[in-house]
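Next comes just one chain, in structure tokens: the form predicted alone.
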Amino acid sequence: MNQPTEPKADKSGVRRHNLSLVLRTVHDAGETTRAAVAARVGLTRPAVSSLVEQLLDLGFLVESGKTFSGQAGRPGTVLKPAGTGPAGLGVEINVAYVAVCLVDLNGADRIRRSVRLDNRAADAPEVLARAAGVAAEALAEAAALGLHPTGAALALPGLVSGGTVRQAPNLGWHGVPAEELFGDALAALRPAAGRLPVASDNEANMAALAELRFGTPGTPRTFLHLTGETGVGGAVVVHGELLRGAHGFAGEIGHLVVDAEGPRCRCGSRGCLEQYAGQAALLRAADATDVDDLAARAEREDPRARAALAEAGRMLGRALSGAVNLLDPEAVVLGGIYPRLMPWLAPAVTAELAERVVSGLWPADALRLRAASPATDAARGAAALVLHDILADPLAHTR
């Protein structure tokens, strides 16, 4: 019996996904000519004029001046995506404070909060409330540089599926609808602009699109990230897409079990990772204040931070070793609090993982493991993901 098959797209479905197409490829060049994007994704140079005429009224596109090929015919007139209009709103919800990360559609970062909050001294909508309130300041910012998130995504600290922190230790959180709650604050907030989508991930698979979409030239497209804060979060990315796992739970290597009679750890286990290595750890053990008096104290070959340190790098290496093992990645990025560490973590991690990976290929001198690029934080991989929806339908997020 013949399989079904999928209704063929109409013409104005056609229009929508090469009006997509055409955006895409004027974002990933940065600045390009029509004729170029005519050559790059397999359209005819009218097909692509049309195109580009509409995105540019719709505001996702601006010219720039000429480009000449220093062949014969007439310049080219130079595209790129807009400075203004479309943008993505990022915000991410933490232990300590609440930051905000607004993304043009060129990938810029143009606007910055963060605020020091205690959240675990607040239940879950005063949280929530606040950190909407952080938003809205961001957002009027916004408007008067004329740009208008088309939406915003929430980093959160814990297992996220569905909009609703399943459970996040740290914050003592359990069941919270935190995107509902979140855009009932925000929009009680801002009454006359109508309620703004939103989405929410976990703040690793943030930080990870973060370094993925922003971070240094050359970055893998296959990696573990790792981001040290409070406690550990990790990501999983493989062939530049985010590896999930059957419920979105994939990546929480802090809470793998590094000494099964260690210390007993928020999620009710004992001898997880972060008991090693998360921040709260680390200071504790090196009897530090915060990360910038812990790493002046192993400047200062403070024997009592520089064991904190020799030991959450063996810790860390230790678990790292078996997620390698298993996932065999390009590189280990180490983000958060590890890449101001990294002059005492690194020997260790890289000596475990010279001695317990069995592939052989990560020896000490290999390189493989990296600090994580400058702001490629979890907010700014919330604004990415909304970001990366805009660029998939522009015809949705038009005003």
Second form
Protein chains: 2
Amino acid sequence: MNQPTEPKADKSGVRRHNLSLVLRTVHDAGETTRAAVAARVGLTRPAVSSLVEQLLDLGFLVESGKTFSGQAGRPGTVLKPAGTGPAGLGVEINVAYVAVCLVDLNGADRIRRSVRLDNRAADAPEVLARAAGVAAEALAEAAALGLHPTGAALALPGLVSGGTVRQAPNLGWHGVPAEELFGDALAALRPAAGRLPVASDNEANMAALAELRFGTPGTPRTFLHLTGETGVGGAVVVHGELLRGAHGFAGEIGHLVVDAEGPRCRCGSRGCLEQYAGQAALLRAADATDVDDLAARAEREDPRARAALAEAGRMLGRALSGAVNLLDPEAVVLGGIYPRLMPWLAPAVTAELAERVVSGLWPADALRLRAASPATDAARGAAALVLHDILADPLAHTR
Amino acid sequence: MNQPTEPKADKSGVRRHNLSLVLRTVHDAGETTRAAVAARVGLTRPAVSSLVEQLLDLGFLVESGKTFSGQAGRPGTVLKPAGTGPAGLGVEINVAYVAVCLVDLNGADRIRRSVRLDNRAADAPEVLARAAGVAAEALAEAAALGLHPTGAALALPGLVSGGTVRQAPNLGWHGVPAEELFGDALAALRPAAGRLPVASDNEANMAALAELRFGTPGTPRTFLHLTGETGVGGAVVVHGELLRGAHGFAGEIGHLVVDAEGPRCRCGSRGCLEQYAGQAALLRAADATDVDDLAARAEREDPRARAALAEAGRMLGRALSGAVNLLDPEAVVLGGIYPRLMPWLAPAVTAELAERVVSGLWPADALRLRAASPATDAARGAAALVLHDILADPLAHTR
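For comparison with the form predicted alone, produce the structure of the form predicted in complex with another copy of the chain.
Below, the chain from earlier opens the complete complex, with every other chain and molecule after it.
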């Protein structure tokens, strides 16, 4: 069956919607059958079969020879999302690196590139051009694997809205039209290819999205997400959705004040959390060269490393207690550099929360401190954003 | 036309829904015509007329003799919500008073009672019985006005869930089944009347709801709401909805830490905002007997009063900067005792926000500090909650 021509716009709209529904259902299940899809989405078996045929023809789904007896109806051929074809490209630009991740329709992490770069030493167009270079390499590799990204999403360490970085204090960026600059640079590197649509968001939001989509089972639906990088990024997820705020700038946990008279922060305030628990502050306080060095010193009970981590943990706990009192999440998720530092951070964080969370729920099971799941970084979250667009309207993403 | 009997449950469900839709449309407009309602809700004119007839018969709407030429269609008779019949009763119980408010179907504030009581000196059942006594008087007055409350809602200064006050530090309550105790006490006072359904929520949430429903034009849809009472209550409204959090305890701005080594708070933490900006702390610091006295002293430039207000404003600004960084609201609304103290609080609050809000949006027009609108207290918000239930399903609230 080729793409049916639909006589009326609204009927065509319904079919587009149903194609998305079926594709998302297969995506969420990983592997399933036509009968199970029909039972799940509430369409008839013939209607689902017709939609599945179109998705197979267009390369969004594949069928394996084996049969599978689900709970609903007769055994059927197994359907799953294609491991080739449409894909999502995520690009994280941070102070000290650029990371690229490409996910396929299964959400599987197919290509990873990470390059250490001093992004504070170059101007914004140069940094975005470097990132485009890393992305172009990943795209060449993708083509060889039969993967065709339909868009790219940028994860950026600052306040992002309308495609522009309004402010990224740790990069020294103000009013940088990141989507346009990156898109131009990437197009220049790939003159034969069409221009790739580019989206963008704050890196902490992207990391929270990755946790939500790719987190280990039991990942909560309402949580605070902190990422320790040069600064401290934050995101708020409520009932499975990012809380964006009135202007798209919600989640700046790193700039909660933990000591009103503390050191001046790049944001203009004083005593912000990231002046104590950001990577730069933490390494300085511990006299460590990098996170590996810090973890190694803490492991061998170096007093300065242990003290720096305990102090960072106290300050994290202090800021988090305020955020928990305000938002009442199920969990607090620590990502970026924090997961590997948890043994030394967690006790101080937990003690502060136990003292300061007003609901008295902490540290009961109802509220939990946890490390981010593996492979849930901002680049993968950005790739998930593109994947989300594909799943929402597969017909708009055919070649 | 009398109540039509509907042959099928789903058809009857559709009619119930449409009755609510029409009633809400008239409620939102204040005054309108059948033609304007039809244009607004997308039903046919005859369908709307049939629904309107039923709502007139049941006493939810009234028709006035005058005609009204709206933009849609011919002039028609003016419809408006009835000023008699179903109504909502709101009851706020706070540390030093009980306040009762009764609103009619227009949302108009028809009955108000406020009684000063030392609610810390009595146990919880006694306090709830006192509140039931005040409510019973308001109900007697309501009957005389032809108003019939279909339910009561309690606004309580603590963490409330499932009808129970989990914790109200300023009242010294823990695990108090407030809805049941209040409902029992009220039923005992009105043996001839049926038992009134009772709902409950945190008083700050109720006050935010009142601001949302009854605020002056231009009230934002995404805002932080603080109420200065004995403590400092807080609520978070996002796109017109209360943010409740995972367990219903979100919004505790009063327990954001503004000085980690500050005085011990009743919640168990130290240096919470309410230790500086709550009414008790503020009066103590200013050596004032009550808020009238404090405002009078500030007016005549009493240095101690001015200093106490400036310090409270600084601490409010410090806590609010964290909340604004986390939530990115359009506005911060100060209610309770704060509106009349704004001239002396606002400069310090604004200065802190200007320094500490990372987005740099403060104090631009995009983000505003404002006093709560008049008559938007927690009792009226609680009454609005009952009104909301009536509007959502009028047939469930006929006598």
